[in-house]
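Quick heads-up: it's one chain on its own, the form predicted on its own, in structure tokens.
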Amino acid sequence: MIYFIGAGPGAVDLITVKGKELLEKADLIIYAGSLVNPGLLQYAKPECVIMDSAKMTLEEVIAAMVPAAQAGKLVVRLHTGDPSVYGAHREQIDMLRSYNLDFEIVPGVSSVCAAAAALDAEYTLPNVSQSVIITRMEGRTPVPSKQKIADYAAHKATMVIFLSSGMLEKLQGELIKGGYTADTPAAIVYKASWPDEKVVRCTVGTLAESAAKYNITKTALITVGNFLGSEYDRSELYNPTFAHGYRAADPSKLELKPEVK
């Protein structure tokens, strides 16, 4: 059996209890080294075999996996985050289907969710954005006509991108072309849930200034839109003059507003 595990974003205890239980299992750890905490291997038994796909191919990933599954073993391939979101999966899950082996996905959780938690954020506000948009930045892989930061970026929706953090010049040249304001609260996470995490807050207009100042280059993601700001409307789930099925209105109770520091 394979199973394709998210990692998580860093920080070893934010894998799901499920995925710590199959580490501590496995007969074979492929994990992404480049990106994956190696503090995480510390779950797996002695006589495990860990091996760091950063410097092989698809094709030598398939090769370790598909005979250690044959014979018997319990496989796990360890991606960062969780494994829908730029984990590039599916090409090996693709792959695994013509050996008619069995495989499992296990999500985790992505750093998505904890670049937000490092922000102290909400990225879906009322009256701000409803939207978040994860995409990257097109560099040596294309992206598909329509998908390109610009294009995107007319929405006005919250943004996350992912694999930019070398690329801040063009992006910000992007984002505005598309209609974002210099002055659009902006914000870089680097290696959220990290014990080295830093959080850089700044504009759009800012945004290769501050990665720059910071020595920020890598492995770091760029949250923009106004979610980031101090102005948005009250949730009407909590409102007390706002009836549901689990709730009637209450017209006599007062609205506070919620305070903004």
Ligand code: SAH
Given for the second form:
Amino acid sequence: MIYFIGAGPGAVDLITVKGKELLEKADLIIYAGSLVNPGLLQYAKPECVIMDSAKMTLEEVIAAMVPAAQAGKLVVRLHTGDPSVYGAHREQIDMLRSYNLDFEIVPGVSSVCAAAAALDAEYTLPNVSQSVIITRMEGRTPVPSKQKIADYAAHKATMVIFLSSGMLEKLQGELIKGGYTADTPAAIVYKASWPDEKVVRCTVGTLAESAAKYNITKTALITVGNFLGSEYDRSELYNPTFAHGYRAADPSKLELKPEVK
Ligand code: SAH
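Form predicted on its own done, so how does the form predicted in complex with the named molecule look?
In what comes next, the whole complex appears, and the chain from above leads the way.
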């Protein structure tokens, strides 16, 4: 059996219980050494074989997994954050299909979520943004032509931009070209949930200079949008004047306020 496991964003205790239990049982762990916290490997059995995929190709990863799984070993492929976000696990699964091996995906906490936590932020504030665009700048990996930063910026939705902290001058230009004003709030979250996490609040127009000031060139997410501002509407879901399937409306509850001590 092969398990693709989300390791979480960095902090060792942000892996799921299921992920940790599988690490404890694994006979082979192939982990993404560039971003997965090596502290997670402490859960492995002493006899577990551990390989760092940062130095391997797709073919080498498959060549390591297949014989182990065929021999009845428990194989773990440990991806950073959640595998579904820039994890490149689909190509592994498709290659594995021809070997008739069983696999399962165990989700993890993406850095998308860890960055919001580091910012004390909600991406989907009522009347500010009800959509989150997860994207990246085009680099050596191309981006489809209708999915450029400027196209998305035109929506003024919350944007979470991966894999782009080395191209911030260009990124801020694209965001402004798309319709964000230079003073739109933005934030750079470096190594969310790691002990050396850095949170830099800035604006779209000052992304590049802010990253340079704090020496951030990689392992960061760029978040953009008015969800980082102070204006928003309160939710209807918890509004006493709003009724729904679980609760009748009762405007008198607007007066309910604990004492300040
Ligand atoms: N699957 C991962 C993303 C892998 S792509 C996830 O769900 O988070 C690698 C990119 O993710 C990095 O270049 C960086 O942009 C971002 N990233 C990963 N971990 C991060 C963290 N702890 N803090 C900030 N950004 C992170």
